[in-house]
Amino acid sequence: MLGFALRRILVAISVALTVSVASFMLLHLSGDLATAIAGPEATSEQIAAIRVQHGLDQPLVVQFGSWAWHALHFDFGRSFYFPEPVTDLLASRMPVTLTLGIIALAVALLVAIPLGVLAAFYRDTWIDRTALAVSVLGQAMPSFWFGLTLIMIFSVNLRWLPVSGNASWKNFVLPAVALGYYAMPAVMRLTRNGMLEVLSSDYVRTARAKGLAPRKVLIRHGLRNAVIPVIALAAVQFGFMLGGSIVIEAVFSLQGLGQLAWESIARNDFPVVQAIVLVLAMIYIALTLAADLLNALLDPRLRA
């Protein structure tokens, strides 16, 4: 298990080191930062100040090793249009994005493995049928319609939960239904696939020729087993859920990392967009890394 745990540290590692070069270069190859920053109507001297003011007029390999040195140590620099330094900023909107992520993510699981196991156990039925097909809309559906319908249907019409802002718990209701849904066709359709080949095994028939109770079968020998390939998955669509926040925050104006990084691009706050990409970047990682190693410790097989 040792070896297992350091060779998939070493992957982890080697991830987000190509992850923050790769978020570096992209926000530089972009275009001159400098002008950007100082807009259209700025003079060549103004540009040339802005370009020494923020190290820019160093080489991209300096460039790289002082942002990379500053980011270890969580400093992020100064916003450009936000009198507040990064890290800040990142703090005030994180709690927003990740109870966001795992509302949503327990709204997927909570309807998306009981679908499953009930489509794998009444297999080419009605049932089954029904939930490959909310299964197909759900993948299909794009999730800013979704949630505008959301919306339409539970904030205009009935009135019953409210359509922006994040100030109780109702506000994260309609946002985290349409972002779970986005995640629940990938479970669901894992779920009854592992389902399946569960309840094919020779030991799922030995215990049902042994007379144990249906549930008992489908419960302690089924799903017991086939949930585990739904661990990695799970941590896999928290981190999408994470990084495609940012179209829901934007829906329903909730102010996260999704729309703080929505607003820094359109005012070309590269400082604020390169930290937002470097974090969620890392918490996908780390999700990953967590979801290998708990698979490898209740699946022994993994570990070769």
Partner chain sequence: MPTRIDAGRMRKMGQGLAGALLGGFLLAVGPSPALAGKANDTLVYASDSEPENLSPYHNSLREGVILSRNVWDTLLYRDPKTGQQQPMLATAWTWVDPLTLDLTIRDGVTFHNGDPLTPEDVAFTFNYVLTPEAKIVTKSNVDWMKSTEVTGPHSVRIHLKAPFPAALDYLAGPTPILPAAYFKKVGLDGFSKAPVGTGPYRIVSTASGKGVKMARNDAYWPGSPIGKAKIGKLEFRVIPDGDSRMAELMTGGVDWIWRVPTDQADQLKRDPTLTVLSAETMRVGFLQFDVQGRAQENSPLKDVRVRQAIAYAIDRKAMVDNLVRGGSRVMNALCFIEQFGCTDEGVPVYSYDPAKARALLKEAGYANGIDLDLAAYRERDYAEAVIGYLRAVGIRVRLNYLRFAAFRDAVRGGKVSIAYQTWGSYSIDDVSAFTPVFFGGGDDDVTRDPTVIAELKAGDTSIDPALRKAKYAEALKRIAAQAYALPMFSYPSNYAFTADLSFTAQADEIPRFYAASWK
The other form holds:
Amino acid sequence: MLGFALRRILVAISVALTVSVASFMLLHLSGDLATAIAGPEATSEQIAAIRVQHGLDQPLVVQFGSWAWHALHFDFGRSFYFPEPVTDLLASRMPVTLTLGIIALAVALLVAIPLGVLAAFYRDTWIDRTALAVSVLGQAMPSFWFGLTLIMIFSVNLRWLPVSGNASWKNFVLPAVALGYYAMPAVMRLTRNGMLEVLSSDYVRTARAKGLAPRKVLIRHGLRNAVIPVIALAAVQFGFMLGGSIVIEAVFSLQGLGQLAWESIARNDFPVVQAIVLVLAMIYIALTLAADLLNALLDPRLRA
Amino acid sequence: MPTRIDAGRMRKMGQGLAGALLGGFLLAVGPSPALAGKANDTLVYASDSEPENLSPYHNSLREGVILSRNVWDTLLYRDPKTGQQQPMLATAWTWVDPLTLDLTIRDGVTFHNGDPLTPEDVAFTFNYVLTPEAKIVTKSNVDWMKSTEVTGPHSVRIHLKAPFPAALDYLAGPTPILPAAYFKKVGLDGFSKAPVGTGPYRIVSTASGKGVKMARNDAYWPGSPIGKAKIGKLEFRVIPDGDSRMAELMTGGVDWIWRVPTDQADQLKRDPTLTVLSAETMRVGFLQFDVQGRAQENSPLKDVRVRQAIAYAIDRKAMVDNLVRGGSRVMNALCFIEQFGCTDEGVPVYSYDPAKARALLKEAGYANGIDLDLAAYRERDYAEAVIGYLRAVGIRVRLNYLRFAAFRDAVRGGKVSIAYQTWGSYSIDDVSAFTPVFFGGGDDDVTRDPTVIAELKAGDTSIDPALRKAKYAEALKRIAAQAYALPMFSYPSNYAFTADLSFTAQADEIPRFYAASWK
Amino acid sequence: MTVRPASPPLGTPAPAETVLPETVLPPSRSPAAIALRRGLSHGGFLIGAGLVGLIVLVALAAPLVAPHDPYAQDVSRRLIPPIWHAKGTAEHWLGTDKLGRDYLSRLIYGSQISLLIGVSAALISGVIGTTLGVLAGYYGGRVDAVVSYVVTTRLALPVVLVALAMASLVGGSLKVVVLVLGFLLWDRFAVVTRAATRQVRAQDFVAAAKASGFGAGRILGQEILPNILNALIVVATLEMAHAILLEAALSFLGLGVQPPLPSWGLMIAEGKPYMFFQPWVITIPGIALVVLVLGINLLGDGVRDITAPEGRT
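Taking the form predicted on its own as the starting point, write out the structure of the form predicted together with its partner chain.
Let us now look at the entire complex, which starts with that chain.
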């Protein structure tokens, strides 16, 4: 196990390093940084001075080193647009996105796991087929369109929930449903398959033969074994949802990381964009690492 | 364990991440929002863009202008009804000569932080914004001044670079007075986070992405021509998306929105809980062509015939009648027709004639059509309609829809073939606030025609009204004849707000919330 | 294994475990006749094939079936409601948009864009992903480790954000969207072909080919590729659907396909200001997208079930 864990951590670190190179390159591809920092009215002397002052005349490798060193200390430089350090901006927007992600994940799991269990237990019945239809539809609907439809129905027509912003918990209901629906099918299918596997395993058959009530078998043996990979998948889905929340935040005018990223892209504010790319990637890497270690801990076959 | 995470103080993302996980629910979900509406004496207004910096000289957004007029005062006040200048922070003014203006500064005015207003504040403000280090973005509003000096305990003297007849208009608009001592203490960064002025509202809190909360300045100086604010609390919410703004208004989340497209304004009129106002504004839209051909090699736009073809290809009248509506008018000269010095007499008119457009393109050697790009930052529909018209004569145009800051940088940097500009003249009723900005040789002048620059300069710096009019007319004629830019039409503004609110709109596109009241 | 082929919330989150490697079988053992018989009795497959077939047909015959030029604008005939509405006219079955363009014609031409993007992005990503996956699966060892690492890196990047940033740097256009999506969506191809290749590689006929002294190129081309084709087709449908949804999202956010092209995502974005009072301007293109993606997904699921050794898993 230790060997596996070490190998896995090594991979995570090298992936993190690669991602940070990619995100550094993103910033540099966005145009001449000295000109951008100096502003549109700067003279060429001012630009040259800024180039030296910010070390932008150094070789790219040196620049990357200094950038990575600062990034490691959570210093992503200053926004080109707002008169603020990027870190402050991220810190003020992060809670919104994390809250959205957590609620969306909760929504997804609360729907997907029971549905998956039921689908497996009542395999090939109308319950199974309904669960399948719900998940197939979830895969086919564009999230922004689903979000708009939710606004039309629940905000404007029924007036149950607010349209935009993040002033209270009510603001998170619709975006979380819209975002959660997209994580739901994967979790549902995994739960169903896991349950089917467990239900056809020897010890469940034995238990059944012994005359234990089906529901008891399901809960005592089935769920416990099927749910572990689901938790691992959920961790990964959470990482994806943070990245995917950009569309949902745009639809619901939620002032989170996604909205900030989208607006920063439109404003050519690339120090902010690259920091968000980096932070989201790091969260994802950490989550997958945790998921893999969890899986390996529980299932020795995976440690190969 | 802290019960609330103060986002502003979280320097480190490490703490931020852990803290955010814990504090996320508290911060994002916890406190109940300040409610909009009459019952709470809170007027919540929503608009699309967030000023990059709340210092009034460091953003060129309309949202910034609104804040500026509600939070800061200017030396003079221009009565929107009569157009006359009245005393505000200055009680009297005299022209010593065309290059020297003496002003008497009012006694007994205090800034929101308690500092009294002194002539030093005036001199500091104007001298500071003229320094290159101040990096202000509204240069054209102040660069007519050379310097300002304190000449007595209650007086200042402004020295001009050249005669500037519109000077008083500028002192009554985009030149608010900043608190010298406070600004020097906190610097621009500190000032942008906690701005201080003398105006009818004071800023209570600001947060990026969330907007600005204001409260009535109860100590507002008596005798101000605009008077004390009537509504207790004012809140600016940034809602980038126009449809969300509309939905928020319909559901009572906000009290006031503007820039409602005419189609939706017509629909909102049917709602008895809302009031909809439509009025023409001073804002004029126009296509600015890359005449110098910087955006692409061998740009077809260097050829006057191509620019004229574009002008003939667009049915501006049909756009005004069907798409824009709300009191909009087609403009033929590159300015707002009611401004002093703006005239379309003798200015060539390009009326819709697609056949002529095709013929001109053919004559210029582009019978097979051309490919161009068009950048826009507002009213996407108008830009798309333009693209549709151009497509019909064989000009294939790609839309590049940007936020204003990116748009401005791209245009100034010569990366745009056709820029769909709009200009509201900072609500100044003089052509010097419009045409010279785009043709006077400044940052936004991508044409740089020396003849036009000279004519505009002559108009800007003369104190003889007849001569000014003549010079501007010549410049406007040349701009149109060369089709350096194609004026489109004046913009209407549709305001929609709760029926509880008594609000009057002005043509200068500046909502005066201090004058609004509950019914 | 370190590769985790879960899917982003935005696109089609069908996880790769729906394409289990057991589905791989040498074609000699699953004759076309069996597949056909299974296909005809598989409801999902039939519906999917029908929907996709219909949309492909419409896209190909767009100039013939579209009643109007999708770009012809007439601002004096704006926002005419669809025919079932009291104010609808037979001249514009689905009404007109905000610039007076025929909505049905735009919808029809829009199918070309969605299909073009889906197919080209899946092709590009298929080539990249399959190459990586087959190499990793065939050679194993260090090659496998490198590919796993590349895939993990790619998965760590937030797709929508990176695609938006790239599109904004280069400037959004049809070509850019295809390329960006093609270069971003290859991960599932790599994961699935890697697993499939490993399995096929262990089979007798590959060992026999190896024993007869055939080179790696020939074995890969003649023995392995045909045998992982079924798995490839399934992934290709998933990625097509994924690409179509992502294009719609990018266009919706203003950085994908640019006006006046009638992309369905763009039509939703353009119709958004009207959604409260003229809801059909966003429901119509939205339903078109759902139908197309649903069709492709059902088709993919059908192919997987039909080619699986024991019917449905």
